[in-house]
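A single chain comes next, written as structure tokens; it is the form predicted on its own.
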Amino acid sequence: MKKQKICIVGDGLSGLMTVLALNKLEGLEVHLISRKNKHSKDRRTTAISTSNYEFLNKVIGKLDKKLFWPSKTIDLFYETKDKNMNFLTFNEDSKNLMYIFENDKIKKILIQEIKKKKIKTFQKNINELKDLDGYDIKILCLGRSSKIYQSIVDKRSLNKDYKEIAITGYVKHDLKNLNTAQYFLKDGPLAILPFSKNNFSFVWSVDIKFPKKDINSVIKSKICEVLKTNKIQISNQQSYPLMLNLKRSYYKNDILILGEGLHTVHPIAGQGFNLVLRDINKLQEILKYYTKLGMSLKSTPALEDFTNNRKSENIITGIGIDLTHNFFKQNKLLDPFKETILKNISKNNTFKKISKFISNQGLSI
């Protein structure tokens, strides 16, 4: 039988990875197209989960470990009138919670993998539909904006300005066990994002006001007030803005929308990409289970398939990072019950057995 051809439009982290995870099925031909100009390093960091690293590994096959750091304890704070309240910590002793990886290390990986697989590969920009004719499943991992999706989806999808940016950066210092943490500050949730011995990454979402006067004495002052030190070294400083947006269609024929074209969420949680990565890991299975069969791609309710199985998990996860971030954003109403809110939350075990669970595998079962 002809092998059923798949073009993957998209050369980030999302349109990588489904290359190498739907190359693995048998009697499909799979092409990645990119961009003709060359994009600007991602000095960032990415948290997945451990069910997402099995995955990735799954997909790889002989993951380099060094290029992950593993994270046992994961600690929450609460900014209160006198201190930093640590109102939760999820750990584990035999197991890890999550690894964090740099992202542009990643990406080589991946990329150096599709050219040992022999993947075909094209350079050029996509403007149209139309540029893709010839391919039984067209998948665009063309990030948060392309004005492609215009023609795909309807207007009913879930959009929210937070009127806010995420200012990123790498911080080298000479702390000694430093967790992977969490701080809800008055002027934004920071993550800490430990990727080596002396090397963190951090995400501070602040409003778009936030002054920019001096922004980056700011930010060391408050990163040093957090974790009482005063010898750091930030570098590859960045920021973007943030909003929130689930689209309600994910496909239409046979184009479908993967990655951050399909669900943007606030980094209050990091699991924008562990959305992705189960995405990835649903229509692997999906197609699989077609190809199998012997079937047309193109005959087949693959799509819809994906569609309905990832929806619901995409849009409640989505929602529910929002409500988070709504309750930790300052209220005159809300604010004086906060603490003890969340110190009740801290004697809760099921809570925390199911946050962990969640986190891990989502919410499908």
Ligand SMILES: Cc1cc2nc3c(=O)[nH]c(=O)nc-3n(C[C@H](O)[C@H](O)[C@H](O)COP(=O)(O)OP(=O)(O)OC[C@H]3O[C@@H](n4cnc5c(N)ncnc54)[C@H](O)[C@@H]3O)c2cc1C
The other form holds:
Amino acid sequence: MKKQKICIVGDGLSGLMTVLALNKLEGLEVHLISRKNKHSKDRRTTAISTSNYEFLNKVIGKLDKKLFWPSKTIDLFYETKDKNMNFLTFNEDSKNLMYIFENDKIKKILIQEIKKKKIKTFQKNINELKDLDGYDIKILCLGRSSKIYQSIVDKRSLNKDYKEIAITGYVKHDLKNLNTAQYFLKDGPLAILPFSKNNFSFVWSVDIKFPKKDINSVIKSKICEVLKTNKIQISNQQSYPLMLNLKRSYYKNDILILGEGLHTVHPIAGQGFNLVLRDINKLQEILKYYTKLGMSLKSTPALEDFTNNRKSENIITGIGIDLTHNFFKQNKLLDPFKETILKNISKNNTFKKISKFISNQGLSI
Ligand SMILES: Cc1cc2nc3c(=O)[nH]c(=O)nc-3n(C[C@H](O)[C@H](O)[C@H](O)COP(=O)(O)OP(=O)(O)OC[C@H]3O[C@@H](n4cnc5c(N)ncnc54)[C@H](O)[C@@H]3O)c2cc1C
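Switch over from the form predicted on its own to the form predicted in complex with this ligand, please.
Okay, now the whole complex, with that chain kicking things off.
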């Protein structure tokens, strides 16, 4: 039987992973379309859950474990008047809670795999959907805000401009046994993500009006203060505007949106790519089911099944992250009670167990 053709447009983490995941299915010919002009480097790290790490391992096979820094402990701190209060610690002695990787290094591995598997790759800038004629299914992984989405989905998506930026960077240090941590500071949440023995990355989400003057020394002194050290070197600093965008429609006819374009969430909980990986896993399962039946994908409800399976988890998670963000944002009325609320949370083992479970598996139980 003639193979069904699928094209994936966009070579960010979502596009590259989708290409490799779908290429595993018999009966499909998968093509990657990426932009002609080389884009800027992605100097970020990404934290993924254990279940998503296992999925990545299954898709790529023989992953170089050295590229994934495991984390057994995650500490959460809240900045009070006189100290950073450690209100919650997630810990596993026997298992890892998450893995942290450098985006550029993993993209390179994914591209090598695509070449090794001889998957056809075309370099062109897609401006209109008719550029994709001839494919049975078209999957757009064009990032958070491509104009092309407007012709596919209605305007009723949930939108919010946080009026914040995430400042990211790499830090070289000589601290011993540094844990993954999130500090809910007055200026905004600061995540510390170790990715090797002497390096961690940080993501500090701050108001867009945050001091533009001397920003480098402000960041350095805050990190030194939080980690109680004065020996750090910062490099690879970048910044990203922050927004919430949760689409309500995911597809039109034979065109599907995937990745940041479906759900852009605040990085406070490190969930964006985790949701994408669960989406890709589900899409792979649904397309496998229909292709095994020998059906033409165009005539099946595959994209509708995908939407029904994933939309509620994506929307609930996005809103949950937004509520968490709101809770920790400075608020004159709520601030006097936050310390007590967080102290009570730290005593609640059921809360800990549920949070750990959801961040690993998502909500699709
Ligand atoms: C500061 C920050 C920290 C984060 N940390 C985490 C974390 O710890 N854990 C986690 O799970 N998630 C995290 N995320 C989310 C994560 O980074 C994204 O989910 C992930 O990078 C996937 O992005 P993407 O591939 O969907 O989009 P992008 O990376 O934006 O890729 C889109 C691609 O499409 C291409 N493209 C666009 N238009 C066209 C066109 N017309 N034709 C052809 N190609 C086109 C672009 O060139 C690009 O390569 C974080 C996000 C931010 C902002």
